[in-house]
Amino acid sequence: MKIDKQHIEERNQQSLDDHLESFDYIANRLTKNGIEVENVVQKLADFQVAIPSWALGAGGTRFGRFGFQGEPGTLEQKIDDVGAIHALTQTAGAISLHIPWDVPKDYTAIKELAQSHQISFDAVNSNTFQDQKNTTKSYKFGSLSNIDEAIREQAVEHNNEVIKIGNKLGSKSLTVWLADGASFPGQTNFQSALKQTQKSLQEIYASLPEDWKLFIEYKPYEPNFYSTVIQDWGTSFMLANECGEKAYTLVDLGHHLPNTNIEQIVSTLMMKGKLGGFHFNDSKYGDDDLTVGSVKPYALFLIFNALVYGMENNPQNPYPAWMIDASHNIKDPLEDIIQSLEAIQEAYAKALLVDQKALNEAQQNHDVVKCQEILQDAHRTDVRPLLQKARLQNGGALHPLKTYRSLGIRKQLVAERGANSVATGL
């Protein structure tokens, strides 16, 4: 399935006058305040977020999964789904594959299909948090940290195989997330587990192509609730340093204990040149994997304020890899992703409006009230006309979600794939 650009243009025409009126209003106001509106719009137009292959089907919990009709049953169908999202939003220009859930059968055909949708391949993700069909050893008691050397070797070899798959597709990074840890006190030796993880990661790092990056993710709990081997950004940062200059920390918005100051973490990592990537989602309690911006939009804005500052002032840090990592059980997955992309772009746009010079002056003068007002003035600005302008400039939809529904995309997917299709990997 591929969305006809003419259909998008026809629906844009229906809302074009309202958009132009709204855009002129906000553009004039921002220009008076010294904002270069065209520069902001261009940055929004250039901003791309990778879509994970596992988020295109209905998600689930440990208690069950409620399937969604018309789910993508093949990698080709997943790429088509990302293509539809990208056609509407012009913000989803990459897909991130999870291996072994989405191993291509025909690499040339897969690359040609992605190219037809103007989609590139972002980071490839390894999987040692569950046992695979063709493996002889179990990860029940850990993978890269396991006390059994043979199990560690199996996990390292899997990551090396993922690198080879990604290399064939044109990916340039590997993301490693470990479920390794302990559920009960005394189950593992903390120091031994960390040493074994470090050694395993160094072996994986040695297999990286010269122009690749290694992203080391962290998570405070789940599935092991007593301890997790890579439980926080500091441990990830330490392991990345032990691996080398091509290894970085990856921050997942949901992988933090409640009320953690994530913007401070982002700032520290960028100052040290070690923020490699960022996974977007939202949460109320923990790793809830909710739609981005659905619960804590102001916190998202504050994080983006730190990210924007880092991108402008920390040349030692590479441009971060952006990805959505949300998966919910009751929404149309494509609608969920479209909503997330909108929230990400809104937070980014508002952060671009922050008067960093005035904020710095207020900080130097210890004017706490003015600091708050500067941030909240940017956050309270309705930036949606700027997002619409960026999409329109790139050939996307003024109103992606509305257009998705009016075109009956889900009905088309059900007609093509059936009501009982199940997304691969889930």
Ligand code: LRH
Second form
Amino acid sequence: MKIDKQHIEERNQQSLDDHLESFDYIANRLTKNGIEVENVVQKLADFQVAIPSWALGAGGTRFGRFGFQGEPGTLEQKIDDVGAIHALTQTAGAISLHIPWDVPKDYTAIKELAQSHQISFDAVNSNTFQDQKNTTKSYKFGSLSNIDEAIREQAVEHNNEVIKIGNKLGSKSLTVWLADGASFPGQTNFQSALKQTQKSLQEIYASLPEDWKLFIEYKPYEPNFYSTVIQDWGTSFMLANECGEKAYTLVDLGHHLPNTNIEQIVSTLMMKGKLGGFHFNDSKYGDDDLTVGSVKPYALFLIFNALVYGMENNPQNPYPAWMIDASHNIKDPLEDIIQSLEAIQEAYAKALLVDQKALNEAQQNHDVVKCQEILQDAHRTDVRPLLQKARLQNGGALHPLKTYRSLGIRKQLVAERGANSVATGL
Ligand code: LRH
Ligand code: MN
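The form predicted together with 6-deoxy-beta-L-fructofuranose (LRH) is what I need now, so please give it after the form predicted on its own.
The next block holds the full complex; its first chain is the one shown before.
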């Protein structure tokens, strides 16, 4: 299923006047405030987020899963779905595969299909948190941290396999997230578990191609509920430093204990040149994997404010990898992702409007009230016409969600795939 650009243009025509009116209004206002509007629009147009291959079907919890009709049952159909999202939003120019959920059968065909949708392959994700049919040694009590050397070797070998798969697709990074930990006090020795993990990560790092990066993702709990070996940014940061300059920390927004100041973690990691990238989502309580910006949009803005500052002042930190990591229990997965992309672009656009010079001055003068006013002035600005302009510039839809619905994409997918096709993944 491929969305015809003609159909998108027809839909855009219907709301072009509205867009031009609202764009001219905001562009004039911002230009008066010294903002280079074209520069902001170009940054939005260049901003590409990777879509997780494991979040294109309905997710679920231990209490149940409600399937969604027309789910992508193959990797080819997953790439088509990311293609549809990218055609509408022009900001989903990459897919992040999870192995073994999405092992390509025909690499040439898969790469050609991705190219036809102008999609690249972002980070590949290893999986040593589930036992696969062919795994002889269980990861029940851990993988890279397991006290059993044979199990650690099996897990290291799996990561090397994932690198080989990514290499054939043109991916340039490996994300390692470990469920390893304990659910009861006394179950594991914290120090030996961390030492084993460090040694195993260094073995994986040794087989990383020269131009690749290793992203080490942390998480405080789940599926283990007493301790997790790589539980927080500090542990990931330490392990990345022990590996070497190609290893970085990956920040999944849902992997923080309540009220954690994530923007401060982002600032610290960028100052240290160790922020590798993000898994964007939102949450109210735990790793809820909700639509980005659906619960804490201001927190997301503050994170992007720290990112914009870091991208201007920390040349030691590489350009971060942007990815979504969500799970859709009740929404149409494609609509959920379209909403998430809008929220990410919106937070980025608002952060680009922050008068960093004035903010620095107000900070120097301890003018706390003015500092807040400068941030909130940017956050209270309706930047949607800027996002629309960036999409229009790239040939996308002014209103991706409305266009997705008015073109009846889900109906077409169900017609093509049937009502019972199920996607691999979470
Ligand atoms: C762990 C996680 C990790 C993925 C998984 C699908 O919670 O965020 O990034 O491997 O979700
Ligand atoms: Mn994640």
